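Quick heads-up: it's one chain on its own, the form predicted alone, in C-alpha cells.
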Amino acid sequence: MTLRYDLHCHSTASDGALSPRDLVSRAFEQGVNVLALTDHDTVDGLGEARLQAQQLGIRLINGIELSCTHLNQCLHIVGLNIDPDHPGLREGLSKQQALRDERAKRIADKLAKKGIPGVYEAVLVNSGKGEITRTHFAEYLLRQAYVNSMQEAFDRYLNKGQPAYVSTSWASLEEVVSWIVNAGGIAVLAHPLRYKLSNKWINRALAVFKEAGGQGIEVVNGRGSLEEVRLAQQFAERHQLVASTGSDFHAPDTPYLELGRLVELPATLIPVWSLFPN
C-alpha cells in the first residue's frame, strides 16, 4: 500500500477549526494514512486524535509545532514522534504557554486603544481550551466586521509593522530543539520559505539548528509553490537534512489547504519518515 503522509496540521487544541476527532476523520477522507498533529506549543489534542486513528487505522505521528525566537526573527519548529509527557518538553510548554497568554492580553490592549474592547475576553471564550494564537484575534475581528477577511484582519492590525502588532521573545532555537531532542522527537524547521528572509539568513540559521540537533527540513508544504519546493530542497541538501511534508491545515474553508494535498516530495531527498521507528 502506498502511504500518503501529511505532517503538520491544526485542531481546536491551537488555531484549528476542527477538533483532534474531526481532524482525523477528515485526513482519513481525504486519503491520508500517516498524520502528525503538530499543534501550536500544545500536546493536547493527541489524546482525543490518538483514539480516532486508532478507530480508523491511521497511524497517527506525536507531533508540535514550537515558537522560538533566533537573532530576533520567529521561526516554527515542528517535532516529529515525541513523547509527549517529556518532563522537560512539560517544562518547556508551560513556559511556551505563559508566553502566548501575555502576548493575548498585550494585542488586545492594543485593539483596545484602537477602539476595539472586549477582545481578550472574547477569543478567551472562543478558544476554548486551546492555546490563543493571532488566528484568533484574526477570527473575532471577521466576526464583529471590522474587517472584511482574515487577511485584512492581519494585514490592517495583526502582521509585523501593525497597530496591533506585539514582539515576543520566545524560547531560543536551541532551547526549542533540545525539548524535542530530549522528548525523544525529531525536530523539523517548518516552511521555510514563508518567513521572507534571505537565503543567507536561512542557511545561517539552519547551521545553527543543525548544531543544536535539528534534523530535518518542510520541502513540501501546503501553501508552497513548485519554486518553494525546489529552494527548499537545496536548503536539504545543502544542510544534509531529512526532508518533511505537510499541509499546515487549519481549516475546511480553505480547500486550497486540504489535508494530504500535496506534491511528492523530490525523489533524491531522504523522507523524515525514514526515521519513524516501524
Given for the second form:
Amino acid sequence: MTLRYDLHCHSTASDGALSPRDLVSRAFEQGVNVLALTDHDTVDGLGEARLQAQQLGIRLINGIELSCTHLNQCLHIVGLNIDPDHPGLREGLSKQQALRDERAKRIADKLAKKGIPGVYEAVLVNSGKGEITRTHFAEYLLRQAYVNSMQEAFDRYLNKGQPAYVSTSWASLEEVVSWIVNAGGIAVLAHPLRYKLSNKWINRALAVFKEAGGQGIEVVNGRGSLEEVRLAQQFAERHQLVASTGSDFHAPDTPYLELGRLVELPATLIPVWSLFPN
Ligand code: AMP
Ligand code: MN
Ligand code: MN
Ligand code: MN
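Next block: the form predicted in complex with adenosine monophosphate (AMP), after the form predicted alone:
Once more the chain from above appears, this time first in line as the rest of the complex follows.
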C-alpha cells in the first residue's frame, strides 16, 4: 500500500482553525496515513494530536515550523520527527514565543495609530492558548470589516512596507536548524518559492542551511504550482536535499489547501520519510 503523507499543517496551537484533535480527524477522513503537525514556534498541539492519531490509527510525526531571520529575511524551517521535550528546543521556543508576544503588541500599537484600537486584547482572546500570528490580526481586521479579505489585510496593513508591519529578529537560520537537529529532528526549508527571493539568494541560503545540518526542502506545498515543484526539485538536486511534501493546511474554508491533497513528489528525489525511523 502506498502511504499518503502530509508533513505540514497548523492547528489552534498557532494559526490553524481546527483543534489538534479535529485536525487529525480531518486528515484521517482525507485519507492521510502519515501526518506531521507543524505549528508556528510551538509544540503545544502535539500531545492532543498524538492521542487522536493513536485512536484513529494514523501515524503522527512530531513537527514544528520555526521562523528564522537570515540576512534580514524571514524564512520558515520545518522540523520533522523532533523530540518536543528536548531542553535546547524548549529554550529556543520560549525565546521565539516572547518575540511573538512583543511583536503582537507592537503591531497592535501601529494599528491603533491607524485608528484601529484594542487589537492586542482581541487577538489574545482569539488565539486562546496558542501562539499569536499575523493570521490572527488579519482575521480580526476581516471580522471587523476593516478589510474585505485576508489577502487585503496583509496587503494593506501587515506585509513588509505596510503601516502595521513590525520587523522582527527571529533566531538565526543556523540556530533554528541546530535546535531541530539537537532535538533529533530533520530540518526542512519550507515553501522555498514563497519568499519572492531570487534563485541566487535561495541557493546561497541553502548552502548555509546545509552547512548548519539542514537536510530537506519542501518540494510539494499545497499552495504551489507544478512549475514551483519543478523549481524546488532543482534546489533539492543541486544541494542534495531530501524532499518533503505538505499542504500547509490552516482552515477548512480554503479547500484548495485541503489536507493530503498533494501531487506526488518527483520520483527521482529521495523522500524525507526515508529518514524516519520505522
Ligand atoms: P507570522 O509568522 O506571525 O508572521 O504569520 C505568518 C502567517 O500568516 C503565515 O504562516 C500564513 O499562515 C499567514 N499569511 C501570510 N501571508 C498571507 C496572506 N497573504 N494571506 C493569508 N495568510 C497569510
Ligand atoms: Mn500560518
Ligand atoms: Mn510558512
Ligand atoms: Mn505553515
